[in-house]
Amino acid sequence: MKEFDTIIVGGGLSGSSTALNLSKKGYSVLIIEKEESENIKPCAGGMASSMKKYLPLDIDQSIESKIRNVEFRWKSSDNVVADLSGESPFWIIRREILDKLILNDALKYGSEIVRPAQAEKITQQNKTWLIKCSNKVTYKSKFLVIADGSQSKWAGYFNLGPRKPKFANTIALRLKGLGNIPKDSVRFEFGFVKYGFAWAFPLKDSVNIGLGTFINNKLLENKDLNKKVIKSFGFEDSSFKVVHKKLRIWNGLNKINGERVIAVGDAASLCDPFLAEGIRPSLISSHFAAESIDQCLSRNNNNLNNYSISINNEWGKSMAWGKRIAQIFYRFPKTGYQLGVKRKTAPKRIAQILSGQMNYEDIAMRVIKRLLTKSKD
């Protein structure tokens, strides 16, 4: 029975990134991935260019658009546009290419992958993980990384993250052409989706479109609503195929490590509770997971607590304020749009949050105060 330094359950963005970071440090890594091959991933694909520092490889092949401004609309009108400062601070990447680049690089540095296979039973024996898989093989490792996404089976099993995970319901699709979306802009559409919003992020020759709601998850079953949103982005074709996904959003400062086990990305409930961003926390958590495991392996100890501390400091403190803003904004969306988007400085601030130049804590107190005061009027 072959033993690895680390076994990663899940070969998506966060799992592959963790594998790459560890294998580049010289550790033996096995990825267990349930899908047989990479599928098209019509997620928004938005990524702050500052995240490149967490990726130890060239990802230029995956960059489809470099965004110069962010558009906001209320039911196809009442437009607000915010320019992004700096040199290409926000990119749209093609997820299937990015994920493949990262995985291939991890394999090049010695990581191994078994697919399709699912971890069916995970136990400990003499400080060693035993992972029994659907392929009838049992693998051994010193450390374990849970990276099986928002529908994680194992995060709750190991008590990683919030006791009661909170989910946003989303649908995503990719349409050929750009509709009425400028190639260097992303658009957020408010008002159509109750307790949520819609978005359009342009690739080179197509657009990733999505709708998300944070409160009532049944709202997106309305096909007429979906067609209305698609039309607002300049598309008439109603024969689109959608991908439904529940996102495990951030829900409190929680411990996301145990003894020799760590959760990363969506499995760790790190998705942005206001804008549903998932790429940035996946890359940040993958980086710190590899750093923490490296420290343990190099020092021959099992204490991974610094991982949870690092993620809560780097990401969680900002998301705590993002959650408070979201709770008010999406309950009073029209007021939220008028006071939280249409104010002179607000669009710029949101754009800066997207590009990683600012966090929610920087703006939260002023925004919450305005929204609470107006909602009581």
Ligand SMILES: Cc1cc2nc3c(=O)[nH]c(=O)nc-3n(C[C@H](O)[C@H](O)[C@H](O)COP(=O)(O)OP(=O)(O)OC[C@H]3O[C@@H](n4cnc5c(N)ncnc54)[C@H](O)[C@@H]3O)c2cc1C
The other form holds:
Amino acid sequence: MKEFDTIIVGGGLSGSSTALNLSKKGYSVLIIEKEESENIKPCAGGMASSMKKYLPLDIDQSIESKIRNVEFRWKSSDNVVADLSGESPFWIIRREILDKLILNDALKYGSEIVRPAQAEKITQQNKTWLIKCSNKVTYKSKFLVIADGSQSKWAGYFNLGPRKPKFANTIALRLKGLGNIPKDSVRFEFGFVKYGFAWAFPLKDSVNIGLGTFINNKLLENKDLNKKVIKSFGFEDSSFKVVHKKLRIWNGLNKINGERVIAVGDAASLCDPFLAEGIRPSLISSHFAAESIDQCLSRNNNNLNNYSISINNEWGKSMAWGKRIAQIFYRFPKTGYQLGVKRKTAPKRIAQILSGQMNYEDIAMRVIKRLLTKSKD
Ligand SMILES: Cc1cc2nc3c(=O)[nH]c(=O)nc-3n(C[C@H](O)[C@H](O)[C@H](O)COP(=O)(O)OP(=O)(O)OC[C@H]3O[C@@H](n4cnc5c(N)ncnc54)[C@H](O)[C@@H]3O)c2cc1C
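Having looked at the form predicted on its own, could you now put up the form predicted together with this ligand?
Starting with the chain above, the whole complex follows.
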């Protein structure tokens, strides 16, 4: 049996982009994906256009809306609008198209995929990974990438990421038509969902609606609440089918590599604990995973520690502040809305966060500086 340079467990966004980055560098890659075909992912598709730099392909086909402003509301009123000026800094992409484009490009550059096949047992023999799959075949590789998403079985097995993963609970649905959401605007609705918020992100002919709770997850089962939220987005008496998903969110600066193994995307617990943004960390981690594996393969060493350091610097430090902000904001949301969202400078800052120009650490530093200057007065 052929030995691959890298085997990737999971062919979602982060698995496929890692495969693309590695196969473009000339390495042999096998993706093991448990689903037979690409399912529609419960994802609203909001992505900063600045992420283009981590996508080595043309993704125009997947962009459904270019967002010009972001609207925040407290229980359907008291709204705040943030202008997203400049070159369309925020896009709504159709995830099923984006994932397909990336996977097809990875295959075009020589990656292989086996599906449906679930990684069932992973062992090592003389620095070779042996991955036994549900199709009764054992595949071999030098390096291993864990990209099996929020329900990851393998991240914990290899001690990658937090010892106790933390989850947000979400529901997602897609409704035909745009309701009362302008086609170039996204809406965040606070006040209805306890310990969380609801969102409406427009595609060309439909809206991705979601509810997420970041501290307590029982409330999402409430059908009346769901109807109320959906009504607030302008959909009357719509019949809808929801998808429930537990989303693994960032929970501490952790090591997400071991010897010759790396976790990427949701499996690595990288999702933003305040806004549930997961596309950006999936793409960033896929990029750095491929860089680190490339360095090891080209220099014949096994040390992937640079990967965890890069991700913690590029993403984790900001998420540490995101987590603190989330803990305060979602416990005292009304105060948080008044002091955080309704503040004069807030719309500009929010726009900068969504477009990737600023991160939570920058915001926190500004607040601390402001408080220190005030305390000296
Ligand atoms: C409701 C909702 C809305 C969201 N909206 C946004 C948004 O607007 N913007 C944003 O940035 N992020 C959003 N996110 C987050 C984003 O969708 C995720 O962070 C992203 O999909 C993570 O990609 P991934 O490849 O790591 O995981 P996944 O996309 O979950 O892929 C994991 C893959 O691994 C496969 N797999 C699992 N186990 C095995 C196994 N044992 N063997 C083989 N294969 C396996 C699965 O079948 C799957 O294909 C949202 C999430 C939710 C739930």
